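There is one chain below, alone, in structure tokens, taken in the form predicted alone.
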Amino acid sequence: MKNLIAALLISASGLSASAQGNNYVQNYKKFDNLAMTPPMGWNSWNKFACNVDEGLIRQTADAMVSSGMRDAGYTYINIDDCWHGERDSLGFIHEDPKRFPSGMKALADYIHSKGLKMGIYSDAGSQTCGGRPGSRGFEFQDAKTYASWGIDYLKYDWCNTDGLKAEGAYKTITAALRKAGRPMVLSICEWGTDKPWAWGPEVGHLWRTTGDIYNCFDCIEDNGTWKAWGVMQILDKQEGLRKYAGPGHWNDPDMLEIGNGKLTPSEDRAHFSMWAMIAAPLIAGNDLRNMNQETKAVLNNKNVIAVNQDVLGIQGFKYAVRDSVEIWFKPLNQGKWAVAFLNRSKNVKKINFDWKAETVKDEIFKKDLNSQQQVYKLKNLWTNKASGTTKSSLTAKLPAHDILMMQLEK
């Protein structure tokens, strides 16, 4: 009888302690359903770094309607670091009352009314990279302020983690959206140190593969303990990471340079073509307010946005090299196919592609292009002019870092 006693004692207790764990297991995994796309938008950092204020982002999201660039797909307005003020003797963080002097759900619902979504960003160390208050040990409290707010995307920066491990940081701030209630894109931005892709694609809906991204087409700004990459440098390293993004889960290079003055047209066309081409986020990083036709006519691209955001959600891949010529191809929906020849050279190259000599094959999403059975319609996507078919070689001149982008439909 002892003996039966003591048993069901221990079971009692272990059943009691099994579900008092219970209530405080987190749930790990983001929202689903969310950036089943690249997601499109603008964040403040490239162009204006800390000088940020509402007045800009009110502003910048005026623009984002009346430019075109809403009705072309573009949807969040992100506010990079230096929004913060003081956390209150709580621990809950406030907006700079001095630059937000409205507050940050009053903006929000400015931006809300205008069809469009608000993006905020925090770090998961003890400051962000700017020296404002990071949510190390604040999670919970900031993912609430946050979802109060109405925020729809939390960019999460990487500086001051020291002792930190990046799975396990992003995981806690993932699992304090997740107790906020409110669905929001997580942006993962660890710059590819800790191999995000890895775990990234069930903790969050993009991952930063690289360092930050440089105002320049080819070429590297060392900085002494970090570098900044160029256009060209940041492409090169997104070699053997296409098969961690699709749907909900995508690798980014960074935001877009476009617009800031140091990439000639061509290399911003060749820019904005090369994201679209491997699947990732388009986010502009430039003055809105302040656009020359020429930009523009690249950020509001409904055929190349058309091949970014392709429901398939699968990344292009280089092909081939020919004398300084990338060739790059990029699977999409019904059949199609998108192809860009990219000059990286400083002359001008000559194309002579020959379709029914050539053998593609997408080995990791199981896709073929066969144009030695199949005729395609070619489409030029930044003329938007058909451009005959692959019964015929492709001959071209391609000038110095621009790119030749085409459609292929049956």
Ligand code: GLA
Given for the second form:
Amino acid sequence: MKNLIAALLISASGLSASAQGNNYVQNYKKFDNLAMTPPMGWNSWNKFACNVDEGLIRQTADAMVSSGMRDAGYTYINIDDCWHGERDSLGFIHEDPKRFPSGMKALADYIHSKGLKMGIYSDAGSQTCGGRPGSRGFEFQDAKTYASWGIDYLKYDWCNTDGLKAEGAYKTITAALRKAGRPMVLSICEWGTDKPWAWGPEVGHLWRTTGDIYNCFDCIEDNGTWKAWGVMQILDKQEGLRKYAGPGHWNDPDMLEIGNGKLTPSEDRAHFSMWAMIAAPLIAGNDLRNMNQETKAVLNNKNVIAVNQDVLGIQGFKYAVRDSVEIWFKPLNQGKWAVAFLNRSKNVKKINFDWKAETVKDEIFKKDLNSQQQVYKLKNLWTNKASGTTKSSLTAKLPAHDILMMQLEK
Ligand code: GLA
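Having seen the form predicted alone, could you give me the form predicted in complex with the named molecule?
Up next: the whole complex, starting with the chain shown before.
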């Protein structure tokens, strides 16, 4: 009887469930065919933290073009935390009118006019890590707003999410982005707590594997309730995760600290090389408007970028550690390989690597270097010079915290 009355009431009101717009079936899967190689771009957080405004973002877009970075493959200009103003009486989010007086739509138009794409930041909880309005309860509205602004990339953080389940929360924002209809890269920033590599590949395009990077090569910054990690500490935390990465779904060991003044030139090179070797997103985190030649040369090294952007999208692996020198391999397209010798110690180290005596096999992605039978030509990716073949042993002296990175080709 009750059901009958309810049905009569609905039909009397003249609105069926579907006419009220309730027939939408959620699509919890990320947009396909995005980030088929690790995303490349810039993000404001490492250098500028909450000091973001439209002047900085426009100038950064200009600098990405004039420095040659756009032509080297960098695409995304990502505003991190603190761009937010307030929600209006209907719940729609607005940009901070003082910092972004021209509005996000105008900014996105400007970025697009430079042949670049724009990213923005929000948080699955009630507030962002910087205390700005989070998207919890406003996911569909926010996705719609970002789409109307022309946003191409969303980094979605995990502060103030008490009681939320990560997988469900990220699926909700994915469904919201789907419903809004504008293809966007979804960057899951959950710090690896709930194993995002296990559920992330269908939901987002990249997922942070750790807490925040700290601007040092080899240190831990202890903030009491949380720690931030040096470049080497972050690298160590990628252990065991390579099988989860591939085209459209990447492990994200956080943004680059290159050019931020704390790493030596060799440490900058090592940082960039290792992020390339592990198929990490290459998101610069420095002031692109004021780069010295050394920083520009590192970020624009086309050989190293090509290793990172290789179409196979295979994350490299640590093959061996010998006297504090780590030896990493990454299988590349067309039977090529990249190799990196990373000196983690504070002393100069001698390398002596007899290719014919080594058995290099990628058991997960089924690739075999076979240097016993196959002769490869070597190219040093930092000097851009041919460097002999695998017929003879490689001997070299590697300075402290430096890297030797080469490509092997038949
Ligand atoms: C978290 C993230 C960082 C950055 C800040 C912003 O710490 O992990 O990458 O986005 O929040 O507040």
